[in-house]
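A single chain, nothing else alongside it, follows as structure tokens in the form predicted alone.
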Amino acid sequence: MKADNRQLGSDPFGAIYDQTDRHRRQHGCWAYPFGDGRALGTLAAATGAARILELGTALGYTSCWLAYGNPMARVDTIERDPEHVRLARQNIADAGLSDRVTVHAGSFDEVLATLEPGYDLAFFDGYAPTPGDLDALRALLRPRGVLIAANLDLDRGRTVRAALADEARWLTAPLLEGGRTTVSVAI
């Protein structure tokens, strides 16, 4: 189970956290809500980040956290659940942020392969990726753009762990959950 950072003052998003915990439960699906949103939203305004890019939307909860962070922000998240796609436009449409966050139906090869370059920070929150999915990500990233990868503790992590730490491709560093999510800067 993901740890629930959101202690922190208030969680304007909260009700979509607290529907997506529901949500898995009764849907029996691994739609886990990210456990430090403010984190998310905190390192969105630090960077700076113009254009984001999420994979792994659930019902929304952290692409709102990331649209918050930083006002300017346009978000594009992708998710291949129809219920879940369905789920995340209406809970940011809800939020207000649907002007900023684009939820693109469908897998992350499929999409990925439809964005253009140049994104200043990207989440990774769907399962663990593959050394696949860092190659790809790093190839959407800008130079210096920053990837937060979650859920590094599951069966491939240490993959992807290995791949994160080599240092003439990323500068890493466990920062959040516990060392579950690492932060890394594209070298």
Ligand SMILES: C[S@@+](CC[C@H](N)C(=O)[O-])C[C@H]1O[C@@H](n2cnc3c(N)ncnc32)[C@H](O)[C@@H]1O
Given for the second form:
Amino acid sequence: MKADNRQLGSDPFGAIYDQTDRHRRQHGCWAYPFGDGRALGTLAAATGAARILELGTALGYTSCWLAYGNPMARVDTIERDPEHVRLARQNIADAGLSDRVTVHAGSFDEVLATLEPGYDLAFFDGYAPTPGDLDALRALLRPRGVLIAANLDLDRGRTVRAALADEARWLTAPLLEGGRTTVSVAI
Ligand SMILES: C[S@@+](CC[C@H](N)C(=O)[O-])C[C@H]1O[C@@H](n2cnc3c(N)ncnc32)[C@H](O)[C@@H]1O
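Give me the form predicted in complex with the named molecule now, not the form predicted alone.
Once more the chain from above appears, this time first in line as the rest of the complex follows.
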């Protein structure tokens, strides 16, 4: 269960958050909307990120927040569930963000191998990242690029949490969702 910090401010994408919660219950999937979309939008703005990569689109809630936070940014987001891809594309179009948000249908491994390096900001929100996901993300981030990694309290997240604590490679702080989501800079 994700923390819900939406009470900290209004949420322009609250309807997508609620739709994602309803969808998950009916679909029996793992589409938990991230609890702090506003923080993602603020980090997209604060980093001045022109290119943003997201792993785990679900119905597009956080893709919309990332694009909304920084009107100069383009977002590439990856999702393998065809129904999530369909609903996310619809929600992103309805939000008027289709020109800056691209939903890539496929698994993380398949799609990451097709992307150009040089991302300023990456957000991982597909269960917990594996060490392989972390290596692939590092290769796609520019030097001093920022990685936001969710779900690091899950068992599978432990190895990656340890890797993100390696200060020769990452500067990391457990900034979001009570520490279960970290923010790191690639050294
Ligand atoms: C927790 S949800 C993402 C929530 C979304 N960021 C939000 O806040 O609304 C995780 C999503 O990642 C997708 N996913 C999980 N593993 C994946 C993989 N290996 N490749 C592609 N998509 C994956 C799932 O289908 C699911 O929609």
